[in-house]
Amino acid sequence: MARVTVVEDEVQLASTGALRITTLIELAIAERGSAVLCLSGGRTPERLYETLADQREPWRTRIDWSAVHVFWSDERHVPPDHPDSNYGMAYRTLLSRVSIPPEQIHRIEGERPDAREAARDYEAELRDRTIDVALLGIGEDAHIASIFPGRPLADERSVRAAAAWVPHLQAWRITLTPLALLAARGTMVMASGPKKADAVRAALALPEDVTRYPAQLLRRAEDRVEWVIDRAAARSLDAPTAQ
């Protein structure tokens, strides 16, 4: 089963997450000569990226960025310079501040007019790679990447990336599928704040209903998944599990 680490606050969450991500990348490089890192969007990962790139912290120099290939778990259907771009956020806060070769940054081309075409090309780029370290957040509705409740993508087994129309957002998303995410050698899910407490409880403790709670998909990866959450996000874990 998944490992769960509970920390006090967002500051400790960022430092704990940075230590874990750094350790997993170092292990991958030591074992295979390179590491495939999959990044996520969201406010909690943003703080983590800033910590990883901070010159006052040890992580920036511990990671051999020349041996790291970076992918994304999902992307909005927007250009890379758009404020909502997951790539744009990661580039501003982390990738532009470390010595990673540009050709090792594999972004999803969210600016393409056809999101399905962008997904097909990303699937081809990722097809022969296994993710060493996947970083994920969780939405208040228990979605992961852009796998949302009630969407057929939650059961996708044929491709590693796909385009998904999200009705409540009236927008396309390009996302890795369970096939890619569950194959990752190591996954860290981060969550902070009381608004995420019910989603964390659903993912970890409620009876399985993947269509309703997509984050429950990660149970299938068992101990290859580690949850790092702050105390506010963990507050519902001891609640009764009956519905």
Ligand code: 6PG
Second form
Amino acid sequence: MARVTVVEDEVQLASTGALRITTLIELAIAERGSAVLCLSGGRTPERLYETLADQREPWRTRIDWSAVHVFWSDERHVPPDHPDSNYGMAYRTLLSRVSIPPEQIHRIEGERPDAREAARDYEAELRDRTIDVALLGIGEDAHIASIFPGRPLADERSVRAAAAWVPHLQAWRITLTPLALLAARGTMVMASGPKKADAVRAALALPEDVTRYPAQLLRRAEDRVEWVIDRAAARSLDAPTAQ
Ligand code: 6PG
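Would you mind giving the form predicted together with the ligand, to go alongside the form predicted alone above?
After this comes the whole thing, all chains and molecules, with the earlier chain placed first.
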């Protein structure tokens, strides 16, 4: 069973998340000399990224960014300076504020006209690296990265990144597949607010149906996955581990 930590609110979510991410990065650097960090998009991690970059916070100096390689779980099919770009959000809130060598920022090229080519190139960029720390959010429909209900990509056993057409958004997304995500040495899923409560319950407690609830895929990585969620997102769980 995945570990679930329930915190009070969004502020605690960011500080608890920052502490866990910092610890996992430190561990990876201590064991292997570098850390492969995979960031998520969406709105939830914004405060976490700002917290990680905050000069007044301890993790600002604890993380040796010169030893960190940054990837993304997924990207929207937009250029990097577009307001919807996951890279753009992480760059503004975190990466532009820490000393990380630019060649260690491995973004998905969402500006490429053909999303499938962007996915192929991104997979090549990932090479044979294993993700040390994967950060994920969860959608209200229980999607993770850009693995949406109806197409869980779990049968894609040979590719680690794929382009996915998302009918309800009428847009392409480029996403890591379960093959890459489930191999991560550590994964932290963050969720906040009452609108996420049903998705969190589906991911953790409902009978398995990964086509309907892609977040259930994470059950396959079990003890390597931890959930950090606020009280509102946890309200549909029967017996959360309170902190
Ligand atoms: C994206 C994502 C996606 C996100 C969830 C949660 O590009 O949108 O990476 O999987 O994490 O949709 O999004 P929010 O944090 O905005 O609720």
